[in-house]
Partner chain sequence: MKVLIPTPLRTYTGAHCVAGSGTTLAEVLADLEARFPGIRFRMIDEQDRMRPHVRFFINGRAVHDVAVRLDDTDELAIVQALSGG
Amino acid sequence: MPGDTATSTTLVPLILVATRKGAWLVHGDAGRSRWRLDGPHFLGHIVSHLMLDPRDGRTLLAAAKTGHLGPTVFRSMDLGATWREAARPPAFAKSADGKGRAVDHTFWLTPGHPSEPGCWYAGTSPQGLFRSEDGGDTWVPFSSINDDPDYLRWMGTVQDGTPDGPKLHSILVDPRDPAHLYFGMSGGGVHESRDAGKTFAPLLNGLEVVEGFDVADPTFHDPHCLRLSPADPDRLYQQNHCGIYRLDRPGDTWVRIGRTMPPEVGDIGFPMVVHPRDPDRAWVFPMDGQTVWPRTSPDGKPAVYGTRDAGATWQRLDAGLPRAQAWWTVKRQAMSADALDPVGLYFGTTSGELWMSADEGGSWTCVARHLPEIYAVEVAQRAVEAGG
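Would you output the structure of this chain only, in the form predicted on its own?
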């Protein structure tokens, strides 16, 4: 109407891409059909994770490492226009003899509970848990696990971890209770706290380990990715080194739901994504887990698999993806979902391709090629003026 100054807004996706050689912000339109790459940011840095604070919609944290500067965290308060290094990045407390452990890189970033503005959690390699209460500017060791004798034993040595170093990852905050936390360690298993991190306890019942190792010892457990259902926080999913699992609380026994995957594909992989509104729906990206773990798509034919019934059945979702000779895979942090309707799915590959589906995996489109090896993909929704 003439003289009406009211404006309407619409939600658009923002894909946050962390790579072996820097980071990119990928801005989408409301139809998720047009994309604009903003980057590289931190060209030459190893960026393990890039996260937007959903509580203010503009603060970004990037977990980065360079050869000469070492591990650090960068912060942007203006959606990536400018960046500033954290005044005190995550670092282990120094031991009395001056030896102790040193952070190789920060691997995982999780914003705190909505009731705790400015709070962030970080997981590192080797395994360590840290917290910031000032928006990521200063970090301190969180809880006692970094120095607890049992946890140190369960973490094993650097040689016991994944090829690029053992990691603490998948830090989950119960949206109903900021004191209820989970995390995973590769290796070292899944752990839970109900007292704001004062204590943690293993949550391993039902999980399998590689044949020949002691299933009762957390050291031998290797969760690759934990997810909590936004629609039902009592439901957790897990892509593990030894299968795909689901856990329904208050139960404490994981159920291997990956046994219903096609046997020629198996249930080994790194990432897992959960539907934002339906706790029965989830997606995984399997990889070849046979013999020497080539870490490629099975038979060179990449596909997402989705379940609509909490893992009772799985459907192959590969329309638009290469049909053959595609020997890449997707890392544990490199698959994500938006909260739009229908849900958009996104993943980045070890060959530097960024793929998305605007119809919950029904068909796939390549958004970007020729990026460095992609380490992490997160997606956020931003409110913009309609038509903007």
Given for the second form:
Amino acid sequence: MPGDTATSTTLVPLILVATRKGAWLVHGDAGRSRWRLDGPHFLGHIVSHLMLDPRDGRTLLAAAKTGHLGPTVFRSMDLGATWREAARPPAFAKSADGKGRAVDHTFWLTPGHPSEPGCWYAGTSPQGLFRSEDGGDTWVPFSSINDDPDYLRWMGTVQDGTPDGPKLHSILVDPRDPAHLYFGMSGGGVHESRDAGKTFAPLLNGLEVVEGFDVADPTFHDPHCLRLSPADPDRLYQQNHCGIYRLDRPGDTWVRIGRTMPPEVGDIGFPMVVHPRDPDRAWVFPMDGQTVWPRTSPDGKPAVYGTRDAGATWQRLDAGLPRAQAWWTVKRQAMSADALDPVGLYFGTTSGELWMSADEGGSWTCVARHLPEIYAVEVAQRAVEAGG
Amino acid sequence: MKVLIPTPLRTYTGAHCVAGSGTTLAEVLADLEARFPGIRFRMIDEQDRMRPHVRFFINGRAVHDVAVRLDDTDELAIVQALSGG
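Right, the form predicted on its own is done; let's see the coordinates for the form predicted in complex with its partner chain.
And the full complex, kicking off with our chain again.
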């Protein structure tokens, strides 16, 4: 009717895919049944993480480098239509003797607390923690981590890290308190700050390490992925090099909930995802961590495992996935959940396939094939006009 | 002086060859950075070290120190040096 400006909106998913050779934005419809690939962006760049700012719904940051060139961060204010390079990408402080560390690549991006618009955190390889207060244009290092003698010792050398370089990842911001932060280091353990990063302390009780090493030394701890329950920020989950864990604060002792996984599958993997509304529900993607660590799906039969009771029991969720001879895996930041109802789950594989489930893991559909090796998958909800 | 730009860096310069000025390689790179913001950090890390897969040649001779001297008649070639997938 005249003068009636009311419009109805609907939420649609936007999958952000970072790969070894570029990035893609995958637009879904409200039914999560039709998908449109927008990309590649930065073809040929090694994109470790692509993240949308949930506070404005349009700012994208991409952590990128190439085989030849140093690392940088690209920013888009228009959902990827145009990009600009950060004026000051994450970089360590310059040492007096010129022998200091240099960022090889920015690996992880986390938007800051909703009360701090423009604030972002970045984790790098080798391990470093950085903060931006201007939407990712300029980045400042945390000397409390990057230059601290204890932390430098715990980070170890490049040889102590993952095959693609040691990494600081899983930067978590408590939604109730912007000064309460967590992060993980591979290697170097799980750490927590309650003073906005002025100081950090290890949070390792209950975690296991490879047999024969000192469990009290953060050096030997290798968290692969930390997640905080959006519905209960006092609950954390972790996929570790040595099992799946849960931590309920204010307690400080992790409980190995992966012991209840089927023995033939085990509880080794990279990613972990938590239900947006139910803190008892979480999902993992197990991989083969035996003998020489093939880092493939166990027995070539990929499956997500989900728990509905905080890790007391697990259910295999593989309907629609290949039944055999599928030797890919899913990296630590390559699995994500949307906040729709029912929850959508998404993962990207080392073989360049993008899979999703619109029924919380009950069945899986391949959204895209033949992409480069997928490093990261994030999903955001966008409000669009109904029917748009 | 003449500075040859490799393909990965032409998004900054828009050209395969640009003019540079300075009496040392470090000064020439600073001059490029002033005109093409961001280009230096892709070649030189925060400790002022050359990145592993970027090489610099002055008149066809490889140099490994940003303090090396050059003059306006020299030709600086910046080269990507990496193979594999």
